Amino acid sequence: MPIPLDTLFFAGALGLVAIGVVGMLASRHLFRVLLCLGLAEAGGNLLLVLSGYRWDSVAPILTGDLPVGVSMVDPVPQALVLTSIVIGVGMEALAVALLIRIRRAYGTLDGHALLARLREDLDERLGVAPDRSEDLPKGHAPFPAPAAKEQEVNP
């Protein structure tokens, strides 16, 4: 028994959200995760698209030589596709250009690089000194010795 056509689309669009969205929380290189973005937003779209298309229908143009009763395609989540499209591309080179800055600022555009290199860059501008360990006390002080148990002699 084939698969039907429908399914096979909706099964693709959610893959490419799935695809996006497992790369970007797996990437810690930051361009790798603005395309993976791009993966989950076209998954997205495309199943936007999908919700409001019927196969037995035409294109809401179409409206001359039609007989009465036929149906047509939903335009509203096409118009929303097209605006989510003109949104995304807007939203993805603002990103772009944001990572050609930040390259060039800091060198790296991995996440946790970038992460200990901002951190140390605050802690200079603010002028405090960084934590080492979460184990040392505060201002570098050793801990005191721990305390002698008195054994008990045995006769």
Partner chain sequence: MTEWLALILVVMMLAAALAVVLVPNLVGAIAASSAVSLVVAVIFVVLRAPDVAMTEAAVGAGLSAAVLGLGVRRLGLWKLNEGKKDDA
Given for the second form:
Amino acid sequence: MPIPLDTLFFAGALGLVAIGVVGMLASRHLFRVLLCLGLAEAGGNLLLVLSGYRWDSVAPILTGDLPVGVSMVDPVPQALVLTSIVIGVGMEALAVALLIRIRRAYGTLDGHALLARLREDLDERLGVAPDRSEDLPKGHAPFPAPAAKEQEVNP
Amino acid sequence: MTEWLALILVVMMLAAALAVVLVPNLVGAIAASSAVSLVVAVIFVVLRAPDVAMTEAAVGAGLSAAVLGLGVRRLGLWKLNEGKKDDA
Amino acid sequence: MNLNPIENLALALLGGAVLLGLYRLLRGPSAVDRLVAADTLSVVITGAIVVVAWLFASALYLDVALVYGVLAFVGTVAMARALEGGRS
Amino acid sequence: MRKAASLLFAGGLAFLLAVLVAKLPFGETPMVLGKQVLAQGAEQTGTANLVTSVVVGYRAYDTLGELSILFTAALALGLVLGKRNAAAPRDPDAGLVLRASADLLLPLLLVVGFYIILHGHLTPGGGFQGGVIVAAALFIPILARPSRGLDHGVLVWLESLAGALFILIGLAALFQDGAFLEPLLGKGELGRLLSGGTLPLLYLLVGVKVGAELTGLLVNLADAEAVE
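Would you mind generating the form predicted in complex with its partner chain now that we have the form predicted alone?
What follows is the whole complex; the chain from before opens it.
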């Protein structure tokens, strides 16, 4: 059974975006989140180029042996995607550098552990007692009042 | 014939993308993501976009794999542990 | 698109090679297997781009294959050095 | 709570993409802008590759912005990683195969890269692709012999020079009672190497700048000390 080419490629691009986004949301390791971000980016680029495609046309480059009256694909989305890919690799390198620093500072790249650490750090900085148990109501939690730190916050 | 080839390309792209999410070892995941950008480059060629295909080939095959490989090496995540997933 | 038998044969062989490489990429028990599979796939896909350029009767796409063939080496080498591990 | 937010985000994204795809025309005539570029691009800019005419002709100002984004990324990477500890030992050299092939590949890759850059207005390719290839060419020897390192000063000078020349060409066009970055020097004959006025020159500068930036970025990443 022949499948129409446009449906096939659109399904592929959308599937790539979907896999990337779901992978970003589902994975805990930050490096894998970065890889999934790359997948979603590739899918988005594919969608953009697909939007400029045209049946029975040639690449937007004038050559000597071009048949008369042949149509060309839209060059504008291609130019946009060209710059998007190069910026994407710059961002990827920056993200890798940030991961190296995070690993150096916290010793882990697990997203949940990092979030917990960040929350504790912020609470400590603000002088608020850390609320580690989310299921207990706030009033029940033992609340050690750090007097010195409260003075720091409200002078 | 050409439809079947396009189907093979799309299936391979999605399968490699799933491998990026599911493969336990990070180096294997990077290899799979390199394969994804490989297929995306071929699809760009089929869509008559040689400029974009060339950029995707250069970035996806060479530069991105190099950046991610260096990152994995510097992060010390390169070990060949296949048993457990994502020892952070 | 009407193809003569030789073009059909070339496309069928390329499709088979891609499927075999994909099998090893998905199955490969260790990261080295996946890495070698990705490298093999990049060689096969370089050939596929050349065949596509022949089918489109346009020499423009050969540049893409050139860039691909040259740069796949860089990515593979970078990942191989990552597999060697960090400072010994 | 967080799972609900994730699900909401994924659902919203799926809805957005579905609406987008339902409204997109596939395989039909190009959009208004694309039609204009296809009809007049070759006469107005004199380049055979219409993607190039969009990137460095009609959208050269955006390309300048993109170059500054890439520059900012490289700068931020250097700042985040910090300065290399001079006393830290470097990685050992690679084996014989990689060292020998690095010596062979460096000139070959440089030739391919500059071919791609210089023919950007005639065949597919251009400054971005060629810049990536040049960066890969300069990076392979470092991968083979990490002990040798690379001089950052030359890279910084090349990059700044290319960026400054890009802006200078734009300003020259501005004072030639044109617009900023409008192509100068006539169109030439379509399809020759010396055609398109200043567009190939601009693309060459883009290539040098991208190559220097990406090389610096890769060297910085390779120099970052290993984490225990």
